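Just the one chain here, laid out as structure tokens, in the form predicted on its own.
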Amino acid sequence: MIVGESTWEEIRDFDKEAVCLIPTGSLEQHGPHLPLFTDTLLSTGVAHRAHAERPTKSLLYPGIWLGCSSHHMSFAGTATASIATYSAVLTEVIECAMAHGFRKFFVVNGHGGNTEPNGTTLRELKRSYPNHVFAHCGYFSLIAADGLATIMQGPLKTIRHACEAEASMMMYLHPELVREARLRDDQLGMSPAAPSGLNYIQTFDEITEMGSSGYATLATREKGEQLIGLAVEGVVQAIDHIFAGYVMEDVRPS
């Protein structure tokens, strides 16, 4: 069931074991070739397709579009929430659903800057509501590495930012929003390279030329259709797992 298209009575009577599916995204620059709403359009697009395959097992919420995007603020049009504001919004959406009897929540993220805030927000909720179920991941993390390696032609076999993968998925879902004449490759590397495992906090104007990272000139609609299909398949599998529940068992060898 789609929350925004339903009546209050339909939500009241819906299966309370259904998985509340909450997409999260951003309004931030995506180079000269993709719109600022890219992350939100992709996460909600995947979530809508997954929900369509499991309409009785999932309750689809509108995407939370204001993400944690301070590292993109050097580029015009970007809007960001503080981590505290973002966490408060996500928490209150979930607590409203709880007030109406729902107890299983799956946050499907489309923006890397939301990954850590999503995790810490859900951990705090779990502390307050230990008998509820909370899960989160990026839709992109549900695309198997071998699938990405097969589909993507460029030297980067992971999803970056306004890259071959994101541009391809936008060509499939929203071709009218892709500035194909402005597709470009943008890949800077640190010199000397940082020690393995060391994470610097950097802004996108420090690490890119024009705000994108990856090989967008290799993007095609066909690749986008394949990638979206794999992402939807992964989200559907996650919905099934959360809906069915699980037990923890001793897996030590006897």
Second form
6 protein chains.
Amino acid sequence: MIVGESTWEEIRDFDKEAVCLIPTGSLEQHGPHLPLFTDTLLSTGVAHRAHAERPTKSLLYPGIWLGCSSHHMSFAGTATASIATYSAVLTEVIECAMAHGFRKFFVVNGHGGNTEPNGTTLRELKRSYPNHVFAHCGYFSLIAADGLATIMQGPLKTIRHACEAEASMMMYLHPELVREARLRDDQLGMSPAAPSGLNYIQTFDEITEMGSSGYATLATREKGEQLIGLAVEGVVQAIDHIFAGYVMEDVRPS
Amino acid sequence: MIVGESTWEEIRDFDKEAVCLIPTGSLEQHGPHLPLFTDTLLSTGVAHRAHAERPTKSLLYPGIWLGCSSHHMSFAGTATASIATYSAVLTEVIECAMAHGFRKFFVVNGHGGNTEPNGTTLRELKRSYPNHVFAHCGYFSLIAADGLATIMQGPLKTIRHACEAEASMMMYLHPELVREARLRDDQLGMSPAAPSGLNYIQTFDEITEMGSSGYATLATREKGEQLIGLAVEGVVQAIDHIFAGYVMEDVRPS
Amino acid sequence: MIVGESTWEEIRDFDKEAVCLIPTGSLEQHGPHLPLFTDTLLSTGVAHRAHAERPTKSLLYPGIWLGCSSHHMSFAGTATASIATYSAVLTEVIECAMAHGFRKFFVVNGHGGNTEPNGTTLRELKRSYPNHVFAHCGYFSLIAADGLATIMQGPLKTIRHACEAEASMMMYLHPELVREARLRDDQLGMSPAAPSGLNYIQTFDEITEMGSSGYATLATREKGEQLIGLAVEGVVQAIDHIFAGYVMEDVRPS
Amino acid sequence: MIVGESTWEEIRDFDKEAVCLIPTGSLEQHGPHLPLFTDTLLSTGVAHRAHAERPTKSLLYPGIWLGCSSHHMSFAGTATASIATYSAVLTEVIECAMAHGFRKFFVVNGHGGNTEPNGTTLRELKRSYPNHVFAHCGYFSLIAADGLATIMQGPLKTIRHACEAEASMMMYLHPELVREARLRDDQLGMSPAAPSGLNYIQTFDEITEMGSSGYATLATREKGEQLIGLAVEGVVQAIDHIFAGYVMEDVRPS
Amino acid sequence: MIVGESTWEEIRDFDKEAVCLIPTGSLEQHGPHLPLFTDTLLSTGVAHRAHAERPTKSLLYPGIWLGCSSHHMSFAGTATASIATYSAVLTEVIECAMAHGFRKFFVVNGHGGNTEPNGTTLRELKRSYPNHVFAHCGYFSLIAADGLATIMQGPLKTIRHACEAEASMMMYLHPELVREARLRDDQLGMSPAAPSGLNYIQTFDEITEMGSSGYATLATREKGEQLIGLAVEGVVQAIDHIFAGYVMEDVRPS
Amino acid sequence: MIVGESTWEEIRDFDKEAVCLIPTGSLEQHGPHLPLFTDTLLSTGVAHRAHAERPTKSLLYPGIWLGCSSHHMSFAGTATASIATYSAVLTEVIECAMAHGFRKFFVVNGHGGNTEPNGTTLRELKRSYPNHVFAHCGYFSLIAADGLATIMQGPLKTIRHACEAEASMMMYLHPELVREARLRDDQLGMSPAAPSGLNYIQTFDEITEMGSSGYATLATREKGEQLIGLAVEGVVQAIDHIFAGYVMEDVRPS
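Right, the form predicted on its own is done, so what does the form predicted in complex with another copy of the chain look like?
Following is the full complex, with the preceding chain placed first.
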């Protein structure tokens, strides 16, 4: 069921074991070739398709489009929430659903900058509601690494920012919003390379020339269709897993 | 320009005197006949049409759909922000636009429960940024009372909640989301009547039977088209006024 | 009962159905002719008189004098709370009264800048305490429009700021604090006029020359006495209404 | 100058070296014999008299009556701010005065429960505004110990709560509010006595029988007049000291 | 039991009537002769020794070393919490202990700047948990004034900051951290002297020349040993008192 | 330089390009065999050794021991900060160092639950201070995967919680705190397994039997020495990298 399109009576009568599916995105620069709403369009697009495959097992929420994008603020049009505000929005949406009886929450994220805040927010919720189920992921994390490596032609085999993968998916879902003439590869590396395992906090004006990271010139609609397909498949499997429940069992070798 | 569909370079090059148009709505029950996203669909629908008439004078933001709806929380599916969180979201969106040079902000609201929070939020912003321009309204407030009275057939001549007017506008903009068979009049009055000028804080489970307030059974697509037309016209005039600027002058009778 | 003049035993033994009457005001500039405490003196003055007529039905609190006055901060002596702080004060006063068993709250406001914050604060309280009664108004809103129009001689027939009405009421209640020699009309209008229904956020240094808005030179003690009388009468009726309680009933035409 | 009775022009023209005098009190139970507003009436009464002696050197603010009284909340009618809210109110009042050019602040407190919050609040302000002057005291701390010991007849020689001293001062300043027939001694001691220097946090329902602490039956109007006189004298000297300024100099024995 | 050195099972099985002993300190300048961790080393040193004497009656927490030191921020290396953050840390540590069944809390402070925040924090906790026991002190307050006066040779008979007493105690507990060649007396006095009972908020760059306050050149290891001994003795007595409990009884002369 | 052992003059004169090294840990259950302070002891132990190798390039802070451990709160003795409080502490420590001129910050973490909060906190700092350098890691992340796989004998080749690796490192650094007789393997797995890339939020009472996760019975002092050696080496390299600085350069294949 799509919450925004439903009436309150329909939600009242809906299966309370259903998984509340909450897409998160951003309004943030995506280089010279993709629009600011890219992350939101991709996460909501994936979530919408996954929900369509599991309409009775999931309750689809509107996308939370104001993400944590401070590292992109040097580029015009970007909007960012403080992490506290982002966390408050996600918390309050979930607590309202709880007030009506729902118990299983799945945040489907489309923006890397939201990953940590999604984790911290859900951890605080888990502290308050230990018997509820909270799960989250980037939709891009559900695409298996080997499948991804096969699809991506460029030297980078992970999904970055306004890259070969994101540009491809936008070509598939929203071709009218891709500036094909402006597609651009952009990739800066740290010199000397950072020790493995060390995380530097950097802004995108520091680590790119024009705001994208990856090999967008290699993007095609076909790759986008494949990637979206894999992501949707992953979200559907996740919905099934969360819906069915799990047990924890001893896995020590005997 | 539509911010979500633009690239950062396009925003960077856009007229900084343009009016940032920010629709606000809700995810809240609208009786047995209208969907939870009604307010968001109406405010973004009106704002989108107004922007289309003034594409170079306005910058259209995505709708802020998590409104202040605590008075509807007894009805399933409703989500509400605390007023502090709602205010933080609106503030941070505006401050980000300021960081990129914009100076004129116009919040087009579709939900009565947001009116006070929009006012208090913009007042705090005005305190910090006294030289910027902040304006807000309900799109419904821009429809002149006499026009409205002519269109509305029922005994209530103002736009309420899931009423004759809102149901009509939804029939025009999103007919597939209106449960026509479930259209219902709902109207409770206080007995004895409250003294004029006294405001009681009440929840919608207290003041309605099924969540709507007004004469939705009188709704028609035609009325909806008229109302949307008047609202769009009002927003366009407001954009023109904000864009052009104003002066304050002595109006004492001489 | 006046809470500040009572002992704890007297409050403990007082009727818990009584209406807690909380006046709100400001410490803010009122032009060259009225003192900074004007709003507080008027709201507490009205509330005091109303309470005196209903001493067993109401519990009078001291006036909350630090209001939301950021739009007056360009004028010396003005103090303003942030909206969050104002809201916290009002919330905490009310929650303390609840801790001792009171259930009915009525905020009698004397400053326009507090109207929205009073609304948002009480709405958040209603969310937490749905079975309690919360009401608020400007004392000035309880004066019927036709009565007001008869009393006011100037071209403006509403109560503004340091205007004909406020100056008159101060002449009646605190004549020693009115600078009669400095009474001044002050009124700026927007050109071109804002579209009807559009709210601009403006500061008082923008919309007045010297800080007042209206025709204070027309003020008289007699008008003040009439206005205070009508306001007190309105507050008394409101106390009676809140004290007695109400029911909601179907008002659809049959 | 009394800020509430002044116009903004008068404040604008007033000496910016003047000491902003901010009384703090409470709305809190004072036993069976004194009213809930006792602390506020005493601190504002003392401050008012001291200001009257130094009208050009001090700017008198209205009393902040919502104090930190959580330890009295078991007694009906008491209202308390959280410490965060109390601190916000005091901070915002002071910052507004700073916005108009004032630089010297003196909080005259009438309630022991505010002492620590006054200290912490002013310390945070000092951090932000290192070149401004912040001072505070209980008005009761300005009465020299020997003078106090002479005046107080009971076995306790310090000013406590609704005690011989406070009851006496109320008899002098507000005799109509003292319930003479209800005057009561109340004093509980810890057994075994706490080690010297160890502070237990206790509520007043724990440490008294009826809410007062001391020998109120010994109160007289004459003692009250003496105590008020000494307190006013102390506040006047403090105003003079703050107004004149000081230097720090080496005091090591040579 | 030392909480950091224990396992969760050991804490689970420990006496829930035990006193949770929480040392608080600072990371703040202590003149040219003592290290920044002085307060933390002294409070944790005293607490550790006291705990060793009462291992079954007390549960020793790690020292909270980030204190309220904004008045020392002009001196390099000092770190300070805002008062709100300091209070949050102390509150959360205590509430976690409550979650596991402990009910008696004793904050042993080593830094004057924490005294007020310890008081306000514990008062808010007492409001929420009226049946729990909260006590606090500076370890230095438990040294009797007469004993202190005998030990201290310099003209100041109270423990100040990086003074004769603190330098002596550091010589005893951490001689390797005392810069003996840099020991320095430092003492500025206000001229003219402030009226007794009036508190000025001052920073240490204002009231000292080099950051210490007192006669550190008189420090000796022997004095330090005596002072530490008295402080430990005081903390042990306090633990015994808190552990045993107390009653309140009527102490009025009959 | 070790900040806690230094005087303010020494910090004032220290190289401002030095890397501020801030260890973060926890006070949280570590199974039946390790003490609650394990994470803090390990992160501060590693940081201390690394600092000793680079005493002029790094400034070592005391460990922040109150971590984000809400997922361990079912086990006695655990203390957790809310994420907001944890973030405030880390932010304020860093901002104080900035106030004295330092510009490079490196958080060396010993507790997995702090990883996301360290990231979000430093990202907010980077937003405010874009020209400063912020880096963080788990000390355990600096141990190369292949080295780790060689050292770990059990079926798990990553560092978990009170596992083979942590128990080994504690045997090396603090053997007296390891309950060797209580060493225990503990490992629960989800059934059916979660889809790869999906993160469930779980508490440790849900995912373990007794609080540890891994094969602690395989722990040895020798493994601990090797692991600590590798971690220290990694932190030293990270200090060198941060101290020396880096440039970003084009890495697109030509």
